[in-house]
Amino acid sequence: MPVTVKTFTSTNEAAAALSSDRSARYLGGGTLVMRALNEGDISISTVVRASDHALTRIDTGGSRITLGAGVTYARILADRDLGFLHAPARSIGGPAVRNMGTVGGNLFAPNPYGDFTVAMLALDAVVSVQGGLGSREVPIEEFLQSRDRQAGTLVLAISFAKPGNAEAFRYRKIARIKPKGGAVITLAAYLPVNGSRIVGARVALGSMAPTPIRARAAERALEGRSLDASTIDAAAAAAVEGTSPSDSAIASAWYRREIVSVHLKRLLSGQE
């Protein structure tokens, strides 16, 4: 089936093309769309591209960090101001994938991929989108819950509050093939501290549900407490609550449930 490629200079035009054609998909780095086309996905008849430089902009000034949807993992790894995101960026594929894959595209990556999105969920990111109803900002958790209905929406950027302390953010990916294999599970946590108490704990899990999710029971176990051994044990014990992993060639649902508490404990303890 022939595929039409449409390239626009502005995001407005690209968004209009996407929202008016249900068979259109946006092409950023191509790690998802080109794979679908190469595997014979006949639901895609139009590929939309945009050359707007805003999509590849990184803004680390002020109290918030904004990553254009077209920012690649290689760009993140080259930016010293984004050092706390180097671990999730480095955990995705090999150099070729990191040179092409984008933070916007990762929002749509199915399990066992989407590792960078787990980090964004832990950081309480907001997704800027443009569609038939204009531009709007959507909390990342809400975006992920409606991800299957976002095909006609153009993601413009992802933004989040700059961590006051880079050490408050933690990330861990468990894969059988390191560093580029599909994830068995992925974990990220943001643990801001006021005095000696955690205030605003966020823990995110990948490959533990159809999309990345927050581990709310673990968050409750951490909130308002010092990060000591008993708190870590309580959070780890609660990690599996509310999860719904599935069986795959990489790991069974049973195995994922068995190991998530182990690796959350290691993440919170600062173990490698």
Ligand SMILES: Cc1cc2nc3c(=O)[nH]c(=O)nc-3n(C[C@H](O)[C@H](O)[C@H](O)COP(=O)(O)OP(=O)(O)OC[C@H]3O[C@@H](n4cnc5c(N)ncnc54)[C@H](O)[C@@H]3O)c2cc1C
Given for the second form:
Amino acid sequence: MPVTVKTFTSTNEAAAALSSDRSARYLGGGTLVMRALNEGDISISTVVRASDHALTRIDTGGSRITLGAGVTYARILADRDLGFLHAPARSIGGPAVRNMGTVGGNLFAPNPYGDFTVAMLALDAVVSVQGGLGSREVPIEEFLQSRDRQAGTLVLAISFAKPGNAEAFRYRKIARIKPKGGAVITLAAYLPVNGSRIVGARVALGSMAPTPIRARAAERALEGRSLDASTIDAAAAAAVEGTSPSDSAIASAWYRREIVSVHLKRLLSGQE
Ligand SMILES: Cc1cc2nc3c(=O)[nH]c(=O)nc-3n(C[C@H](O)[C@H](O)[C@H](O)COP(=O)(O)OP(=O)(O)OC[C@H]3O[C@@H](n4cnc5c(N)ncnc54)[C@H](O)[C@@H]3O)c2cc1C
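Switching forms now, from the form predicted on its own to the form predicted in complex with this ligand, please provide the structure.
The complete assembly is shown below, putting the previous chain first.
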């Protein structure tokens, strides 16, 4: 089936083209879209692109970091200011995927993908989207909860507060094919400390639900406490609460539920 490619210089025009055609898909790095087209996905009849440079901009200058939706993992890995994001960027695919794949596309990547989005969720990012009716900012958790309804909106950028202390951010991906396979599970945590107490704990999990989710019960176990052995045990024990993993070729739902507390404990303990 023929596919029409529409390239626009402005994000306004690209967003309008996306919102007016249900069979149109935005083309980021194309690592998933092109695979779908090559496999004969006939639900896509138009591919939309935008060449606006704002989509590939990285801004680390202020108190917030902004990543244009078209920023690739290779760009993140080349940026010293984004050192704390190198672990999630490095954990994605091989060099070809990291050269093409974008942070915007990762927001839509189904399980076992979406590793970078798990990191963004732990950092409580905000997603800037542009639809037919204009642009708005959506908290990432809300964005993910309504992801199926986001088809037809253009993601412009993802932004988040710069971590005061890069060590407060932690990331861990469990894969059967080391180091780059699809995830059994993915974990990220942001644990800012005030004095010796954690204030504003955020824990995010990938492949434990249809989209990346916050581990709220684990966060409650961490909040206001120091990161000692009993706090870590309590958070790890609560990790599985609220999750709904699926069986897949990579791992069963049962296995994912079994290991999530083990790996949260390792993440919080700073173990490799
Ligand atoms: C071999 C291989 C290995 C992979 N390994 C991993 C991995 O380890 N971890 C992982 O997380 N992912 C992995 N992926 C999946 C994928 O490469 C990444 O998730 C990547 O970030 C997707 O980004 P993209 O720009 O290539 O998306 P695209 O293929 O361009 O798009 C994917 C979806 O997102 C939508 N989209 C993209 N950008 C925008 C935007 N700005 N606005 C609105 N919609 C948009 C597209 O319309 C499409 O629906 C792998 C893929 C392959 C082929």
